[in-house]
Amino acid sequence: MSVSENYNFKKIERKLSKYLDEDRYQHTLGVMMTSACLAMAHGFEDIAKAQLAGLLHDCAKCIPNDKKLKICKKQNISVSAIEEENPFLLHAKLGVYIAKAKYDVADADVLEAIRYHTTGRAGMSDLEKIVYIADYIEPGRYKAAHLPYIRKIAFENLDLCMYEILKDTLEYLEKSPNNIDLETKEAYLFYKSKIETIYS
């Protein structure tokens, strides 16, 4: 059965508008959009999937970081010692959370795609690097590196798309090493190690 046939699109999005601000909340249906067109150009098989995951993606972010931390503690929800020091680092697993909880979602793959949306990880599935590509390249970004050039790969090879985002993403973090999670750099040395296998 498709994602479709159980989740009330419509309804997940006026509830989640109250939980989130315009801007966050723009982005989040840019992400939605997008999703949906990464998982047709790549030859997705439930489109619905894809939009569902970039919908709630980002559903924990605007929750007050004490809160976050709260949460996590109350959840049994594991916080790392760059997690405790940057609370606003939690919003992707804390987004499982509240994925299940408040918007019902069960689908194990929806939830994984949320929860690696933003350190990505090795060997990521499809829909995950659809979420993940999708949050970096919708129509209100702007300031990333590389954009026309990664938006037009994105359509093309997700794992060259993947590299050329996660090394990206790692010169910018350079600035603050301390924020720069151990899942994002075993994910760029994976996709460096595909992309320079096939091109080698």
Given for the second form:
Amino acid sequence: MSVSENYNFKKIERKLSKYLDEDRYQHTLGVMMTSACLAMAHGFEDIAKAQLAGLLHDCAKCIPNDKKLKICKKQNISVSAIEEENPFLLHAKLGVYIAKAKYDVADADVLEAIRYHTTGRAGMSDLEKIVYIADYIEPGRYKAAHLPYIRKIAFENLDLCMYEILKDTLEYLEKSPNNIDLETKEAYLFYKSKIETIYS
Ligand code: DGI
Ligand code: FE
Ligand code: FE
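What would you give as the form predicted in complex with ligand DGI, now that the form predicted on its own is on the page?
What follows is the whole complex; the chain from before opens it.
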């Protein structure tokens, strides 16, 4: 059975709109739509999984930082030193918990896409890549460098697109190198080597 038969998108949207501020909710709708478009472009059979992961990827974003840390402690969710310093990073791990507990999501692929949408990781699934990329390129985004180029390649080559986004993200984060998560670094090195192997 496909995800679309199991989930009531309108009901999830209504609930999410109560837990997210207006800008975050509009961003979330942009990520849902962009994830669906990317899933179509890359030949997915089940685009509903991409829609659902896009819709819920930031479901924990608007929890205040002190509460984020409290919930992690209570739910035995591990918090690294970097996450302790930058609690906003926890909205990805917490998003998994909230998606399961509050939105009844059980699909492991969807939960994994939520989990890795901020840092990425080495060896991501195509669904994980799609949500990570959609988060960066949805129509409401305008601040990142090279957006027209990155938006174009998103529909052509997911690995190249991951490499370009991670490269720009690390460049942006370089001002505070102690705050860079190991997962982000590993993701960058993984997609860099993948792209170099293909194009060498
Ligand atoms: O939640 P959103 O704002 O929609 O997007 P997101 O969850 O992808 O978070 C984006 C921010 O996360 C962006 O400013 C770059 C930052 N980021 C990504 N990897 C790392 C990171 N920040 C730190 N401190 N460390 C990382 O490894
Ligand atoms: Fe996020
Ligand atoms: Fe987001």
